[in-house]
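Okay, so here's just one chain, in structure tokens, the form predicted on its own.
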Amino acid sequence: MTSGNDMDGTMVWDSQGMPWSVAFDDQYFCKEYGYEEALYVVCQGNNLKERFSSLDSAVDGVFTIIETGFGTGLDFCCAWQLWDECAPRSWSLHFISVELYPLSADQIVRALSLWPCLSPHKEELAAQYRPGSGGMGDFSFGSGRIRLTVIFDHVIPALAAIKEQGLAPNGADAWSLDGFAPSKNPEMWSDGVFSGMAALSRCGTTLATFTVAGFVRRGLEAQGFEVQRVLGHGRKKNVLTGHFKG
């Protein structure tokens, strides 16, 4: 590993110039398939293209995605890109994420520079994004059609804060579970997280995640989610998708 302009030792750049988490000794994304995997797992796994396209243009509504692990902002930028392409102008997207070890805006720009198609989104994100230890960041993009809320805290109290502060008054429409591998970051995949998810879900809320660990599937099922293993992308043989039954 080679150190870069890292923030409190949170990450370094490896020999190929890829972001690597110091805290969890794991990569943020796959160099070859990172963007495609995010589109496949998070967007396609939650059926976002079809759901965005089918929103009623006569309604002023909010579609809410909650993510565990903001990281480089890759999932957010992919969802934002798809929203711009598919969603009616009368709707807004509220993307809520949790991040205990935030990267700087400069690090996010460098990490996402692998994919030129995300350039407009990463630049607008970097112009506003100011992480901090503790507290919350609330950002607006796309002339107000995109709201990003990032809670800089451990995941369980962060989920509780989303509930207590009414950040998702109608619950999540979709979940992106993206907090490094369970073996590296067990806190992100605990029963407390799954129960927090259930409290912020309603019948039909969807989820998608890279991991297929058995205890993750069982933990989600115990909280009222129905999950299934589906074909993965790139180096991931399988991934999990599902929905909340209540």
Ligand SMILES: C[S@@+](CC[C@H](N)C(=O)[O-])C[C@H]1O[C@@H](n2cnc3c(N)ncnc32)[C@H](O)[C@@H]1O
Second form
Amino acid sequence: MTSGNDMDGTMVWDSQGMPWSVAFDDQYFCKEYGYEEALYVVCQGNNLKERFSSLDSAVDGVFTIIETGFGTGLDFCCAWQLWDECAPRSWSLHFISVELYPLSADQIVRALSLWPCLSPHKEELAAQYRPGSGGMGDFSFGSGRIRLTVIFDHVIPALAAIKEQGLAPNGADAWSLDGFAPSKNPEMWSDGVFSGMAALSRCGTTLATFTVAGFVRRGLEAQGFEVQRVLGHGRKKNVLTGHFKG
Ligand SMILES: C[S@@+](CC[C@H](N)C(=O)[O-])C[C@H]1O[C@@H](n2cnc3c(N)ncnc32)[C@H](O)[C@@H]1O
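Return one more block: the form predicted in complex with this ligand, after the form predicted on its own shown previously.
To see the whole picture, the full complex is given below, headed by that same chain.
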């Protein structure tokens, strides 16, 4: 292991050069197929390809994704790549994420270098990404078609800030929940998080996550989400998708 330098001093590079959280004893993404898993869990789980492709090009609008746990930005870059491929030019993507222990731009570059197909996104992201503790970063990419907002705070106040500051005026179109395994980081999967999500959702808002833990499913259902286990990817037998019923 070689040490990293995230703002809590908890990230290291393991023997295979993958980012590993010492504090949470967990990986940032799947070692063997992190990119494919992000595409499968986050993008396919939220049906993003079809939804991006069917946006009405005769009008302009904003599609909003909210993520819990920005990490290396892998999920963000996958959504951005898909947006470039499928969405009409008149629409923009607002990707909002929360992150309490941000990695540096250099660490993000090193982590994302595993996937050459994300090279342009990685370079553009790293050129702007400057994490700050307790603040908010607002970044613009792809000639303004992509807006990234990261709230550098604990997930619960961060979700409240998104609501209070009107960052998602129409609520989220899709959620990606990715805060390490629930058994290792229950704070990212608490009722306070699920109620914060409900306050930022509307009828039809979708969600996707790699975990099928029972208390996560029950917590989401208690806040008005309908969830189902679906076939997983790689070694994950099942993952979770859902939508908000209100
Ligand atoms: C599995 S990683 C996220 C991976 C990420 N989605 C990606 O694409 O690389 C989980 C992230 O949640 C963050 N995190 C953990 N506890 C948190 C908390 N209470 N509030 C906000 N972020 C938290 C960690 O610092 C870590 O970056």
